[in-house]
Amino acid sequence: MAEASGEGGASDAGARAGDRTAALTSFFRDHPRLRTLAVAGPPYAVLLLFFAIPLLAMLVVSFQTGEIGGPWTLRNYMDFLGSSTYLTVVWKTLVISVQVTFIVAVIGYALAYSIVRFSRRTTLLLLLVILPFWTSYIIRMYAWINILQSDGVLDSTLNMLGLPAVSLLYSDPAVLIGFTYVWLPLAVLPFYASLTNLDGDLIEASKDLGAGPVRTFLSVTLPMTINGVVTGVILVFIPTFGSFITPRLLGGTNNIMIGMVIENQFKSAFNWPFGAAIGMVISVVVVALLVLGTRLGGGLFATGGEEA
């Protein structure tokens, strides 16, 4: 009797849950605006809370002078845009960011292509690619210091081989190596995702029509995976432009990037409005460059795709 009573109770509870689900479904069907709000509301709330509000706060602070809550002024922007020293740092940051993005894109695309086309252990290889993310960023940078410094791992290896030491630490190559190592996994993953969805029959058709490997790559493979390439470029270019830890640890005082200048304004000079103004100008420059590059690159490879 007890078991029969328990089964009946469970059946009634299931029926009541089904009724509530049906009623809720019917309610949202009759109120499409509430249904849209329930689906799209949480993502917009997250974007508003963690992106829009902090950006708006930084914009407000950038128009104040001296300290937060001070008089309104345009002096922060005028001081930054009128200083050749700061503009030189921005130009050097732009050059390094473009170099890092190009190097990471070439190496990352070749690595992702090799994983997709020539290996069956894709899961293991992808695990090895993302393995560095399990270690602290600072620890990885100090590991590279031990490798690149004088009498470090690199110099000791070269001495064992009878070659002269190079001592790359605190130089531009050291900064490029550090950035390439840090951001390479971020580029490989979108490249891999786009290459996985590439239709191999298109490559075979291109070869059957007489196209060589280079022409097949430029007219079929690259245009068909351009969305992954653009995503990887964005994921590498933006953090490189604003980075300050890698150039500080591997580049020394002779390799100042604009991220180091912004950090100094917030942590040492305590001039938050000026740091916020620099951050706003850099944000606008980065967005403009990415939009321009995406349009130019997309148009170029769209043409190639049509020809293919």
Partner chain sequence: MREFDDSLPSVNRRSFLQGASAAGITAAAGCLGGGGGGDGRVPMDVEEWPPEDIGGSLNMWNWYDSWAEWAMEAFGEEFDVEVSNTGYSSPDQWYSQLEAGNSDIDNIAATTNWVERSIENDFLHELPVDIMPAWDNITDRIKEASSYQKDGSVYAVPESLVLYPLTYNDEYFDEAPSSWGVLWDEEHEGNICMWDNATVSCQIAAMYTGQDPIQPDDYEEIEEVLIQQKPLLQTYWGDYQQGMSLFVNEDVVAGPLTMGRTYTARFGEGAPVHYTAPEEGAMYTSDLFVIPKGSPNPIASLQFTNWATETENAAKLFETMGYQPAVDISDELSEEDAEFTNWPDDWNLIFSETLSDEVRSRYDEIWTAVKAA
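Compare with the form predicted alone: the form predicted together with its partner chain:
Nothing else is written out below except the one chain.
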């Protein structure tokens, strides 16, 4: 039957499709609210389905006793906030997260800056930066175990150079190294994106006006790329705060983080409401810290910018 209609049939079908598209366009032009809904609806639906509803479910569970569907209670929050033990763990987590974020930001910025300013093979270098993402997180951690363990790759190399072994595995530095390695690509990419958009003439102008490299960096480069820095810091800080695998595999007896406590509530203690309550508190703390940090950071750099 399709053959019988021939070219004329195809042309008719094309015309009908064009009419429908025009009618649809006209309909949305006449109904701007529906147009907005059609454009913004899907992303909002995804956010609602995969972010808001699960968060709401976690909030509900966090007010229950013992198990999901249990009686309502505030006890989970009181137990958590009233315990010096858990608050100590949160503090330790915060310290580690800030350390990791700082180290990653410094190394990542230097790396991104050198890629943008001093290299022509940017694509290759960026590929090398993101290459570790193609390997499983766990496997990367086991690779670091092999490198850092006593008589591992690092110690063997040091011995070959006539230096004493360091045996870093199961220590604070091992955790920092592991985190830095894992999150570095997350920071480099936004740093790179913001540095690419930096106008080189501004740097030249700064130098022409007598500013040294440090002053130029602090007055021009950093303020002009602050959005990328903030994005990178957020991308590193949040996952570090919730981590539990890296400190478990690389850390010693003192490297507890709140993510490990939450994981334990869900997987071993079977106290999902308490785990949900800790998760809610931590979410609030992280968001508050990020808002505070962003505002403080922005203010400081804005001042620097004005001075420039």
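Think of the rigid core as the biggest set of C-alphas that the two forms share within 1.5 Å after superposition. The structure presented is a predicted model; accordingly, all values stated were derived computationally and were not measured. Residue numbers count along the first chain shown, from 1.
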query: Post core alignment: Gly252 C-alpha displaced by 2 Å or more between these two forms; finding: yes
query: Shift of Ala17 between these two forms at or above 2 Å (CA, core fit); finding: yes
